[in-house]
Amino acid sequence: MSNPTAAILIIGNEILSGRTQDVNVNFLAKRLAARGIQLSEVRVVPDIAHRIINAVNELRASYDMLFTTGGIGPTHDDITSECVAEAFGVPWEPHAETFAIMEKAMPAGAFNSARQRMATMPRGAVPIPNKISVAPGFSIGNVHVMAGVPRIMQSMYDALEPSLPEGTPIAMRAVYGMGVMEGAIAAGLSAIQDKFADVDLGSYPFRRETSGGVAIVAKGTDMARLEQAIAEATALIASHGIDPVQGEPA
């Protein structure tokens, strides 16, 4: 059985813009793969309602869960939740539940209109709460909801993960060499990968202050055949004079 795929759609002009460096993916991209969840794909929309729609209408449709980060706070261009309300084709309303919690949890006459959008869903959505703030993100279908901000957005996973599938956990074996050039080795990794080809192997040149090199990573779910992939890498640097170092470059 094959593992669980996923998207991730980054929403928000300041992302585009190189304002905010987005940190998201690379957590969620770890904590999924530990769960044993395929990250296919990662795009970036501007807080556009159409481009918004579409991505998210294709992006659900195309793998076994979407998941979303930014537009969900209270400010005018905040506008992913109405959006996926329209992708889904039901009503934008206040979830009771959520609006009654977030109207106690604030001092009276803090939980104005633009507080309200927070606390505001698609129809049968299912917050998702994080122990940061009290707005949550949501879940309706295979899509979820968080927020942009790295520590909410953490927070909000770690109170969705126990609910996602599971497949088999997809890890990741590495070896470096310092002053190997990727040319050289261009045509010994292509064989090794058409021998592997069940795992997922790339050649990534690096650069440090007075010398740079080539890293090997391997990814896969079956130990036995990363461990081989990963060891015949090793050999590929060290048949090149160059001393291997198994790990990534610091």
Given for the second form:
2 protein chains.
Amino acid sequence: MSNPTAAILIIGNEILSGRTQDVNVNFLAKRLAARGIQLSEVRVVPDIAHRIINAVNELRASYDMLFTTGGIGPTHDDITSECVAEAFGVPWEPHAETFAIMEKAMPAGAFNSARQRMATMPRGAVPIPNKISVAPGFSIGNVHVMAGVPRIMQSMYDALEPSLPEGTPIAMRAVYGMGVMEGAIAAGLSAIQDKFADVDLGSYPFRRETSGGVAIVAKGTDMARLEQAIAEATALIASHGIDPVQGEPA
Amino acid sequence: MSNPTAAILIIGNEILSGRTQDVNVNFLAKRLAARGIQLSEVRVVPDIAHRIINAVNELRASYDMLFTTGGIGPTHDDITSECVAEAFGVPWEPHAETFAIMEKAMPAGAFNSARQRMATMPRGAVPIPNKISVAPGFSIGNVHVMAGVPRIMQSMYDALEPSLPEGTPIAMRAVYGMGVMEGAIAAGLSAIQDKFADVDLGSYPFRRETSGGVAIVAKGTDMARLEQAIAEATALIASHGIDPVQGEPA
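Take the protein just shown as the form predicted alone and give its structure as the form predicted together with another copy of the chain.
Once more the chain from above appears, this time first in line as the rest of the complex follows.
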């Protein structure tokens, strides 16, 4: 697969403390897959400068692009922006256009020094607007810095997406075997995976209220190959005396 | 804070593809905080051997303990166990006791080679039992290898927890300001953080159906200091003409 690759860096004490359930990874994972971008790593680090700087530098060097979420508000614990400037070795300075837009949008006196920090960016950054808040995220190089609040992050991603590189969309097909035990079909499944090296074949036990089974998921960029791999997995399930289910079972 | 530190490594193509919403981090984050273990990093990597091996070695060296979730089932995409053996440089071999338990628990012929892989562990590993499945996780050194299926993982953590080191439980106190804008209280909040260096003070905008505001969250191991910091944050919110809310607002 020669699709572009991506990482997500979550700057989030609130995720590490368990106070907040992250939902940004799942949103971005789906949208990136649809655009043909391979999400290859996720990291969560605390709001500590050297941890953020090191993670930004490692991940932007390892993947074609990096998305960060969190830490771009006006409070003392919002340090992502200056950390990204330090990671890139560029000054962190007022972004004139953003400064003007934010000042204009607020009542006189409200654009205080805390809010001015949200108009301060690494030199060379390009703002990422959003429909919820006047304060933008920004892109610098291959790093895209977004809010942690999900609906603001989502709006920023909507604005950013058209500028991202495109790959072949990563499609998924699945077949479900109710009552199937993974251990019973593992050998057969492994043989199918060996035949379809270009398909990523996964096996996931699942449980519903009154039943359970295994989901066989084929992932890849060649839809015909996915269909063939799933046809073989379907036959494998059937060979164990079970009716395969093509859609997500209730 | 001199509490023991921990990292979580999620081995999970299904998280990176967006097919599955992770819930294991949130469960472990809360339980670790209650035991006084500081969760310091989370990573998600795909089911690729060198990625798993490198992440295991980096994280077990950087933190007091590492929890992994995922990739210990019987199918071809379950490679965590042999990767951990390789990370530790020890043989991956049948675990005699687990082998006997699993063989006995299954009908004749059902303990096939795929299932035997679940009884195969790095030399020196200690099984982590669970109440859902006969196949265990295992601990080796400071690395605890658990299932990806949440209820199995949770049962493994229950079994493992008494053997983990204990720190001072990390407590949280919060106060909510409905209708408060972060930018309006940022300077005052920063001053409070400066006074309470031993308290981790976070500011999180939130939104409910008909309203929104800011949550000020104090986290730390000294309850008296948390209470003092939250009392000052409460006064700060009140000084902006807003009635602070002590419990989670609806």
